[in-house]
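The form predicted on its own is given below as one chain in structure tokens.
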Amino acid sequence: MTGRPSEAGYEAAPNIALVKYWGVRDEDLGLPYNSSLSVTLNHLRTRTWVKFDPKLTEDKFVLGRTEPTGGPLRAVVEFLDEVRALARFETHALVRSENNFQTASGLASSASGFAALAGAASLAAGLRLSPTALSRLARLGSGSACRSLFGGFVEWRAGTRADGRDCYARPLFPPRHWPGLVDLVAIVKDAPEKTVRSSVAMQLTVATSPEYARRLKEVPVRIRAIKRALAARDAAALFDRTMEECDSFRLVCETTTPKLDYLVPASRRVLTEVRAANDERGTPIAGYTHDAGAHVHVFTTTTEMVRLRRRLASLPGVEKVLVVSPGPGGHDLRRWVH
């Protein structure tokens, strides 16, 4: 391969799933049982730089000011192995990555992290992948990373092929499709870091939750409904279906053996407060969702944002409430940071 650069940087944002994937039919390829929909967020981001260096005798990974070991390091090395196989060389790499938000707490740091790693590593290896091919590559690191490469509202197609060629994300609507939609992210105090990776936890759900089969049947219906709500900018329908989907996700987690409970008391207060706000108005003015973590995303409109943000911020255990909205997809960084 000629003209191959040895270093590159890439930035990607986390996404929050409106319809979640939870469970894979092929663990090696990261092929989910169901398709999913997500929103890529602005303001939050991961920046990653990769430098392939012939002087290195092993891969090195620096996250912020730490050098992770064990599972996190192994996941990065295994992903770099996939990139090296595509590029047909064996050179080790230095990976530097930084988040401007908390890692491993339910804010999708693995999604933005592996999306950024896929972009930086593929560019540094001299690969020029199409968006679809880059999405398939990112999926191998973290399933939801395939969505973080694109901005706005994104669909991840589960596909049916055994080789995963039809399993990739694609943009549905651009970030500015719905200017009045905002996401209030309730950051709770003392949110614990996950001790079990989502990739392991979800397979426990597949194997043990009595609610999982029913959920799989319901998900396609929700995807169609949320697509219609997004296309029509129907806030009430979007909020209602988003909460329904979140409750379904939480149910299969809580009926897993052993039980998966990612929320803390402050998280549950946020859910209760959103339900109360909707009941007071007699129509959904907001919709909550959360991933495998304690922080809660509350979608609402700019009309309701100030009042609702004040209510959420006043809840015991809520540290702060961020205001984010649909944001751009991943992009390369022009400057290498040593």
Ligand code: DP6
Second form
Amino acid sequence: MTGRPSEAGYEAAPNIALVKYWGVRDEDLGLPYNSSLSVTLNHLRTRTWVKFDPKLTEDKFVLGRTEPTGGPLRAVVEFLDEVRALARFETHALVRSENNFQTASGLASSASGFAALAGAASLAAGLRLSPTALSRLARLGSGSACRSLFGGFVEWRAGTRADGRDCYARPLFPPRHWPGLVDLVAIVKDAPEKTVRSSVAMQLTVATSPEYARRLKEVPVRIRAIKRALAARDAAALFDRTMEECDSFRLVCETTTPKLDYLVPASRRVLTEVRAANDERGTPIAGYTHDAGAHVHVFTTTTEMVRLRRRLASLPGVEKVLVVSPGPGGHDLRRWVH
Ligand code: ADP
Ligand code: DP6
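Could you present the same protein in the form predicted together with this ligand, rather than the form predicted on its own shown above?
Next comes the full complex, and the chain you just saw is listed first.
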């Protein structure tokens, strides 16, 4: 159902994948080879406002203080085309967006960015989409964006249908499910800005990594294990499986031709430090993971947080360590801010 095209604002947060989306079986529809599982984060966020305006002769995109051109602009315009097709009108839009964290550095700005754009554009277009339909729409902008519409712990089911109707995210556990769980985000100095989008890089892995087929077989087992660990709030099992998954993701990246290496020396120091802390205690007290970028997320419990944070923050090349937790899903901002 559509109403009069107008304007709307929407907020969404990035998510960090505990089990990664990496590989697309249908590039037009953005259908992944494997299901994935993530945590939506608090404190970090994107706010996006969309205004469909009959006076505009083309779409305009303002991100923070910049007006992106090239790929980033094209991605927004193509996404708006999807929304216009659903709403059956052709009006151009002004899109204004702000990320309160670094764009394109592995903190999932594309996830929060396209989740916020999906919410704002669909509302502004007068579409009243169900959460499932909104998740399917967001997926067309950035795969991982389909998970950022929901809060807490989220699963994106790959589905099996060729038309993608069964490919969307759904919440598994709410943000408050595990109050003692925290994510220490080690922000490293000199994290390079990504020049190739993840959706492009992952197809190089599919085409060239000799490890990819094995990874695809292992992922469903890991998803089941992580769901069990979350349900039981079993920290050691969660940390163990999260690191195993991250190592598998890094291995397929490193065995891609040309090699994909998203880490800087400081990122590797964080991984080593977490392994050392776990070895010293004889049990996993923390689990690292990273997406396609240099910053590293370290999950731990509130009991261990202070000591571990200090330890990570003292590593050379680590700029700061943010403390975040599972946060809420996307929501309407209800007002147009000029
Ligand atoms: P990240 O790790 O931050 O997701 P990617 O390279 O995967 O890095 O995605 C970054 C791209 O996502 C940007 O180049 C831009 O095209 C898009 N993006 C980031 N923030 C926004 C936003 N707020 N609105 C629309 N698109 C965004
Ligand atoms: C490693 O969903 O960011 O973060 O469509 O290019 O935006 P684009 O891809 P994107 O890829 C995410 C890759 C990942 C793993 C994950 O978040 O599941």
